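Given next, in structure tokens, is a single chain: the form predicted on its own.
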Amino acid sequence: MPSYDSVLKEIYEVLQPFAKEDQSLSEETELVTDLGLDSIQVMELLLQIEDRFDVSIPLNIMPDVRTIKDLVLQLIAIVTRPQ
């Protein structure tokens, strides 16, 4: 099972290209409000995360994902869910 910190580190790496210049990312960074992601960018982000973690992310979790921390917790739940 991946640790919270290891997943968080990888999510930071995936999100860095979406951050504005000189913007630092934290667990409380909001994907839409702070990073300004639109729906197409959110889909692109999800595809990158799915590729990196070799999982399929159901779109119905997205209403529960506001911050980077929310994303990490949802991803850990998906990765550790029995197949």
The other form holds:
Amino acid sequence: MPSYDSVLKEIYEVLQPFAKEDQSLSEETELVTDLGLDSIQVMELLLQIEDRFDVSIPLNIMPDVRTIKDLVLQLIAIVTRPQ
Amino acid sequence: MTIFDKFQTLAANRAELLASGINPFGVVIEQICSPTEGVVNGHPVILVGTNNYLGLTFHPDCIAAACAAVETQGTGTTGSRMANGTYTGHLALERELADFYGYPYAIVFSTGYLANLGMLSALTGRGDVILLDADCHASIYDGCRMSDAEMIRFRHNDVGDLEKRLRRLGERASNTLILVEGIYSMLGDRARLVDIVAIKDRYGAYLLVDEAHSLGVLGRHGRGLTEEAGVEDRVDFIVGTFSKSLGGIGGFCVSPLPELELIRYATRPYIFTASPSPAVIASTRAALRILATHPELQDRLWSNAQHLYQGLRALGYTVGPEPSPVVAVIMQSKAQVLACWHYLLEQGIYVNLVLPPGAPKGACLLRCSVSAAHTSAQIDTVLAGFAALRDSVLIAQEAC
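With the form predicted on its own done, generate the form predicted in complex with the partner chain in the same format.
Next comes the full complex, and the chain you just saw is listed first.
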């Protein structure tokens, strides 16, 4: 099972190109409010995360994802879920 | 804080649009003269954004059938079929659709949007998985949201990505429904159906094909991509609409599976809405007969589609990935597409404006849809309008 910190580190890497030039990311950074991601960018972000972790992320989780921390926790739940 | 706060971004975008003096989403077609001609702002326009693929909206047989139905059965059904009764026309249309496709089962819905809502919300539920092509129509996304199924997108027309996701599902692949479209509504490209069917069979999943834009457009008999690809015996559900090639309003699902009859009792968008009116049913039945017996309409449609698609390419425009009656012209920016759309309308050419996030990958489109009813001269006029657009607007913008 991947650790929270290792997943967080990888999510930071994926999200960095979406951040503004001088914007630092934290667990509380909000994807829409702080990073300004629109719906198309959120979908692109999901694709990149899916490739990196070799998982499929159901769109159903998105209403529960506001911050980077929310995303990490949802991702860990998906990665560790039995098939 | 109020319930309207969430509309602030929308309000700002709308205000920006109106301030530019252009209101593309408020176009009033003051007169509709024929399937391809109307009057907008007091000026005649060629309609190149109607989805009226076979041009049947003014067909005398359809009009006569609708008029006769109003005279003999009234203007509306005033309720749902479950609660207020089925008319014989509803049953007849369902039988005719089933026969047309060669499947035993059919359900008619009140709109194409409701057909997807009705099928997807009832067909899939908690514990099931939906794998949908990323470019699927909003009605498919909304239907998925109404079910409790897990909703997973695969990259548009990427068969490898679809297979990868099925493989990840393991045993759950057998209660997975794959959703694709015959022709995708924004860019006009076809699903890679032969490959998709092979994968669906390999993993034991189910497949629903939305033929909204391909009924009457593809296949020797007009049955859509499933017919053209030769996979009619391997598809589980076909959904379609009456509002495009059939020139009416309504939707349907046909299937070789007897379980479709059970869905009728479980689908809220069918149970809790008024059934299609007698006039709509009658004109749709007439249109279906015309579609099935006049293949020359499809020939004319494709001749016009090739004419416009190749003509736009020759003018240097970036168009959708393959020739189709949906011809998308891909523009560079929101400001550019707005200016171009407005210019074309002033030249008497009405096309659809598509702004992000309406099209795949956030593209800005001038979306054209061709009809069998267009004359070659009309297509030439449209191309001349696009040529003038290139010379008057686009080259000037590049110079800036």
